[in-house]
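Only one chain is given next, in structure tokens, and it is the form predicted on its own.
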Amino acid sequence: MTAPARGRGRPRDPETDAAILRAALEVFVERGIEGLSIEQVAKRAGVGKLTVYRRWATKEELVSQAIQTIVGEELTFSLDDLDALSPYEITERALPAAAELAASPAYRALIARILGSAVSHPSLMAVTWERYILPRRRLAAYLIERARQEGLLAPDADADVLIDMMVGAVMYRALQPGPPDTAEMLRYLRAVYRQAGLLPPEPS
């Protein structure tokens, strides 16, 4: 996670920060985005409001750094690490924290609670976006472009319809009723990614 810069002054307290943070994404999933304020997150936290606007400017960035926290610690591939391993080792080493993350309730709160705000505070789609989603797709394209070279995907293959296919899967799946539990969903997401070409097919 990257921490906005600071100017002068004492330094950032990381313990406050987290607070904050945690704070910061309990009342985005309880109230959403509009039902937001500085003020209710410094009070959950236990600081000052200018302890907060020292931090973020702009709640939208407050929140998007707090999804982060629960989000954000899957990204653990670098490039070096996707030179070094298959695509087939890369997603399979990958799935069970994917797995256990988008069978969580609090992933699930979070999901809904994004997509409502993507229309009413286009900004906040626009940072978290920019700062999360992004990074993840470089990523997850230069494995599919790997996959590609090494004759897994059709020559052809479009890595930006790819990723929205893996991604749209997982996130209607788990916003369905009766959402699939930790293993259930890795099932689910090692059929998914069969079907990508980022797995083996099964034996037959």
The other form holds:
2 protein chains.
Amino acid sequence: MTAPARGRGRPRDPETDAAILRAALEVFVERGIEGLSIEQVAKRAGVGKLTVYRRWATKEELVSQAIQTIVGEELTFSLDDLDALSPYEITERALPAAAELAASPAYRALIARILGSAVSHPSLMAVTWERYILPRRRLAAYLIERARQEGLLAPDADADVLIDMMVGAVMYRALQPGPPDTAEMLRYLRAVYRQAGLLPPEPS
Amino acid sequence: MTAPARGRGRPRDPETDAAILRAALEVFVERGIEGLSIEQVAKRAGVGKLTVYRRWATKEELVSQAIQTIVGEELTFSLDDLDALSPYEITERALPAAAELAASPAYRALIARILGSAVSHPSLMAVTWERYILPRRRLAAYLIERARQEGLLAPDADADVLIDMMVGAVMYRALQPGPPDTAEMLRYLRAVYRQAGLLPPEPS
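The block above covers the form predicted on its own; next, return the form predicted in complex with a further copy of the same chain.
Every component of the complex follows; first up is the chain already shown.
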């Protein structure tokens, strides 16, 4: 059932890691963080539980990284990219992948499980926040600061509040009855970014 | 264990109803909608399960109404009230109760459970949406339409999107690590409403 202890320190197998992350996502969506154990994930992935523990110290770390394999793909900007484009161009470039992600069943299921565990089991949100959400918020805050300097946003616009309004709206919309398909989510995201001031007003 | 069938149609006892709703809230916060049964709620409330079924046909109806006893209290506006006040006055009047609610542990726990079950058990969101959320959104949309007519909002502002951004931000903020106390939530709500255009800009 368990990997030999002498395996510790051995170079990791990317395919094994990928199988473990896939299994972790599946079990997380099925049972939530409270119902997930490293043992179940190891069994689902067909590896020994020490193989999992060698790589991830806690189930929260494991699930956080597994979530990132789904939701991290549209984070393709560096600060250099941000500087080379206008705020509107950055938004336009980010929208198609964001719409596809936000309209996917996998995103809805993950968001529900993450938010759903935030009070009863706060450590998953804490790890995910620190490791994955904060770095992306810093990029978004940088974009918002540039947009403010260019006069696109009000001088008193609060970056944290604005990010919460944009992200919060998309998560809430994804969990409402009748979730949108990709085309409808793209329309919705445009309306959110326009309302936030990060896309130009509609021509009237 | 069960109430006599001849009780059907008898005037209901408000104290019994209140005890059932309290018990439903407790069990919902502890176990979520998937882990809740009418039997457990009846036992917790000290009544027979037919007493519960006589009043609520499904556990989703019961839990939706129980949630409403917590989150419905700040909905104290009629359309006549809305017409008698300016949009800024309406927002100002609604803010203190909204901040107290959004900063309460009960709100955080409920929001997590409601959003958390939206994908795995969508019927709770569906019932709550239809019965409680939509009527409040209609009031908010009316306020937004008035604010647009008075030139406070952009002509292309989309009421549904704006409501999602405000409500989504508050729910997301409440579930982030380090949830705000009432004073901090009031400051946060002001920033959200200001960003939305439903409070005036800060004096600079």
